[in-house]
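There is one chain below, alone, in structure tokens, taken in the form predicted alone.
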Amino acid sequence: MRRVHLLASLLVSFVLAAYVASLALTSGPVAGEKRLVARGRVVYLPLPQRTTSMTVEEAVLLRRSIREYSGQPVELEHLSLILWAAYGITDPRTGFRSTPSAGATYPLEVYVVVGERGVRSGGTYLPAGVYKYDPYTHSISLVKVGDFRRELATAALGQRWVEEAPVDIVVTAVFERTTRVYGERGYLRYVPMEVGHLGQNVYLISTALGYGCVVVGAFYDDKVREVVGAGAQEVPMYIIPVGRPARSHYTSFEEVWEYIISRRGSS
């Protein structure tokens, strides 16, 4: 059995290396960078850069919780931006990240459950599996091989959008990183606040990129932890399905103005 697992691991590493070596970036923010790189079970993501033309105001206006998806895959460069917006490095001098954290204790860990043909770059697909995000190298490392969306949906009380989305982001928290500095206040307030900040970042960047998502908090912690291979000290906090919306949604600022003005009355 151990030999079978070893062979499977070697095969996946080979597939990942071949996959990543085949992906050519059309343009890169770093001079001379032409290809993505894989080292063993680690996939280095396209570097974050300005991509969308949607303003922050428009992203806030159009943000909705989306539970029905078209079945289209998530583009690799877009997954890269979503993960960076969730918990990526935004200040190289200090190591500060996109999500504010009490005392920069950063208690959260981010996993990605990728479905079969769920993440695409060109004509190639990232192998289905559970990956863990590393903000310092902006990479994802393979934790488990296979499509685990059904198991994750079962852990989430059968919520079908968890299984139907091409990608699920799972956020866990190591509370001790924050509570050792702030005590019970970290447990009751600071870590939950940080998870909320991360979730809203995912909502807004997903909206700007043309995707939809929904934050899910109803699940069995132990089962989610088992699905993603998280450590015993990690507490699952969010499951966030991400995908192209099955139906388009649009609201204009003019509609909002009309709504507000109609409630101001004659005063």
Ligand SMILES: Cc1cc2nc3c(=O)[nH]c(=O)nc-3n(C[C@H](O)[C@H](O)[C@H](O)COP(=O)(O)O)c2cc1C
Given for the second form:
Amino acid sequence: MRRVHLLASLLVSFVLAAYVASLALTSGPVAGEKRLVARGRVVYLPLPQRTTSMTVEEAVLLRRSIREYSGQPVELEHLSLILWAAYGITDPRTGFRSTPSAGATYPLEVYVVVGERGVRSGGTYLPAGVYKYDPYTHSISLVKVGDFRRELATAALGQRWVEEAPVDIVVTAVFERTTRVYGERGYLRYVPMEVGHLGQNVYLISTALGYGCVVVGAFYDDKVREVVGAGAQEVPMYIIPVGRPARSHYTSFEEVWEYIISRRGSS
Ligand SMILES: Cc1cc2nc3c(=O)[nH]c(=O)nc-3n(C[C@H](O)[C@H](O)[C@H](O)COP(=O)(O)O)c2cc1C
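Let me have the form predicted together with this ligand next, following on from the form predicted alone.
What follows is the whole complex; the chain from before opens it.
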């Protein structure tokens, strides 16, 4: 058993060494940087910047739960924006985030399960693995190497889209951060509400960038925790598969007007 462990850790070290050697090691990404910048197990994400031309109204109109994907990867600069919109820093003076939080207690943790060739940066791909997001440095750090999408889908009662998406975002909550300030109210209200805010941000930015996603709440907590390597104090809340949609989906404002007006006529 010990030998298996030793072999496994040697393999991980080898994969990481090869990966790091293939990347430019710099002190960090500069504004506008889009290529992979890594140091050890940490991948610094391209800095968030204005990218889409879609308005918020259009993103709200076109947001849909998407469960079939084209097989194309997620671009690293887009993953960067999706994670930033999910839980990134938006006010450097206070450290406040993209998602509102009761008393700014920020109980959530964000993981990314990257499939084989799931995230592309120029001509290279991020190694398949589980990564954890750090909002302060806007980086992801490798938790473990390998494609864990099938295990995650099994943990989610076999929901196909979890395995088929190039990337799954997993959100966990450390309830204690909020309940020690707000008590019971944190359990039933504040923390679940915050996960919803994060999920909607992921939906909207994904839509604006031309991706589709779906929030998945049905899974075995222990199994998801095990797949992402989360601590016992973290409760898995959402799995969010993200990918390019297999089919384009479109609704116009005019169709929505027609729907609303026809109901006014009959009331
Ligand atoms: C709390 C919550 C849990 C959900 N869990 C799942 C799930 O486990 N699997 C899934 O395919 N969709 C899940 N959904 C997505 C809903 O099925 C979807 O939002 C609904 O069908 C309406 O479609 P729309 O999102 O395109 O408007 C969940 C949505 C919410 C809000």
